[in-house]
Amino acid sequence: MEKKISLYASVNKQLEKAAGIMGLDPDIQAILSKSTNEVRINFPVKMDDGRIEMFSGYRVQHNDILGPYKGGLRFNPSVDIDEVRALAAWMTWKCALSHIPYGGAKGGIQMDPGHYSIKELEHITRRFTYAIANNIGPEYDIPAPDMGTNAQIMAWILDTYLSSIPPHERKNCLHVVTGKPLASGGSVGRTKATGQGVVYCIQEWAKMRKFRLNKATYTIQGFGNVGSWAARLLKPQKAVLLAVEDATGAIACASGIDPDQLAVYVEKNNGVKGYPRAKAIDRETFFRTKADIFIPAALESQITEHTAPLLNVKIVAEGANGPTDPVGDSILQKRKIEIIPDILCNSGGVIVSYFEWLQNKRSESWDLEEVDGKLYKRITASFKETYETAQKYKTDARTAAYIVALSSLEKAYKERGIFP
């Protein structure tokens, strides 16, 4: 069994590497190596059958030098303080890399949402929101969807938060959460935003490497929001999906899997297992599948010392947060497999969340063309800056992305100083 590397330790290893190469001020590095605030809440919820169940929830606010804390909420059995700390730090780097005026935060509840009814999920969400209401706010800390959460859960959070504040303040607080349904103040393009950003990054990489996406092959790990949208958006590029793995199993088809048909199947069956137009394969076979592109869009720490040697691809486009651990990263670099790093590749979600936040603040509503156009402009600018920095420092793309982010943070600290 693989030894699990602490996610937060992995984050700080990446921080240390980039800091050493760029010569980051040691005092600023010390500040960025710790979270600003960490909240853990244990709370009871009455289930449909009348019994009481206890839940553990977290909200970690990593850094706010660039603006309000921003980060998703995930409902997953793996949620613990180490994971949330790591995810909050990644959000700090992600926002700084995209030059968005946000800091990093993350939160979640340790639970499997599939084990609860809709009514129970609503009660759990509202009770958790009530417990952290003093720790979030439209100009302080803005949650968003993540693994196991969606627009409906964001709507419950919004309603609960608004119910907890004085009536005269409510009209100015619609932007306390992003990723909302459209009728509740959400933005068009937000649901597909992370997958769209992944595809924009793949397209930029293809231009840079003079690589044709027409008939290019790819595999995806995870077929939830990010993975399914990335696949559906690659379909018009004529790229061919060869294999998919999720929590239920793995499937493959040499002639290609239709992403739209698979998305419909997964929606009905909660996973890829049993998909009739592809054959079942095991996990090792999935990782060994020869393809041009691999998109890990599931959990963290999937590309490790055991799985990195199996990959037979040209590029890994990290749709998930932290899918490659430090050892796996080193192996991929030695094998000359390129990586579009997570804080760049999956930043589309937070970028469009920022757009939603702006629309709410300004009482505006942008159309899809405007949202996609602004996303494309911002994420491709970050892509260009990352790869120019990689050339300048003669380093890998991940380290270069960190250098760009850390440079923005260091500049802000130098300009503002440390109080008192």
Contents of the next structure:
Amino acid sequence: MEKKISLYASVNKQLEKAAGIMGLDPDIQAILSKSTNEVRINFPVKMDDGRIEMFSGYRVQHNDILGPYKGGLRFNPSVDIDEVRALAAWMTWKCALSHIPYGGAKGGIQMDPGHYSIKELEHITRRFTYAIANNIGPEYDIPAPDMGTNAQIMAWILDTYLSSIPPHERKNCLHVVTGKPLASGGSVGRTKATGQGVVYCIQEWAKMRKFRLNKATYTIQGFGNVGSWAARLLKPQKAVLLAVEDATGAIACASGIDPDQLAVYVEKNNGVKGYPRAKAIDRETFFRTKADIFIPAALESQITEHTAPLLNVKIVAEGANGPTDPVGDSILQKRKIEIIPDILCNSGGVIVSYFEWLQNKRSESWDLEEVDGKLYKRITASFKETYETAQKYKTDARTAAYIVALSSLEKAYKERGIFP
Ligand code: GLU
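Could you please show the structure of the form predicted in complex with glutamic acid (GLU), as a counterpart to the form predicted alone just displayed?
Up next: the whole complex, starting with the chain shown before.
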């Protein structure tokens, strides 16, 4: 993986571009170019062997003009203040684009969760939650899963949060975190939601461009929650998965890789490396694979000045947050490779988080048909709004998605004014 440049600088570059095209009020742009609160916590945890290890955890709250702060918690070695700041801002744009009443936040702990036992992971999660308990809340800032975290970790966060607040303040606090397991107040359809949203966007794009998904070929980078669900949900569409890359290596098979079988293998072996029904390829060969669709569903800054010229696809469907850096973006545009931008393409996760939050608040539980139906309606509406805005402003889809999001934020600021 290549060394990354400042991610937050990329976020502000994207913001500047959209602001210029739409004529965003410069005062509002100045407000949105900074995060509101940034918390960094260094905390000790006792390991299984009795040793103490120090960890650094972050929570950045970017903006809450449209509603409580919302966004995932990431456990990954890449986590630092610059990454979390960028991811928090993307959550603000994502929620504003989807018209869900949330602001944007993000958090994480700098570590490799694969290096720790389940017991250690629980202690790390609980110690961090205890430390940030005063900075989160069901109507204030609502964490969720992201890279390296899952429903089990959300259950520990809920439990620790409830144990950290005085009993008379507990009331109904189930919605302090989303992406929980079902028995702890989770929603059906949340685990697959981001991948499901990616597939709904690809289907909308295919309809718009009169492109047949049947026998369409695709490649995926990252086979975690987002990548594996996108692939499994593309299987009934009869699309063919040609190659997959993750942190352990890359594999390819010209006759197609079965996503369900690969998901079972990855679960057991923690990566695609060594998958027996495909051949190992190198990173460059992976990027050069000719296919119709590329789904980056791993870390940010993967499509760069080095890799963008290699891609041989029609469309990049951004399952990850920020997979394309500004130089990579302009290379793809010049090469007429379309992009379904991250804040639209991967918004299924936070949209279904919102549904989970509503169910918790109303003491309801919806069935899968209702969750999927509502997700489809919202994400296809955002898709339509984004592509209509792109036409109106004669600009690319990413800039258009930003224009939709920034217009909502600007309107709210103009209506409410700045205190005092
Ligand atoms: N981590 C996911 C994202 O980046 C989901 C956030 C959420 O559900 O709050 O969109």
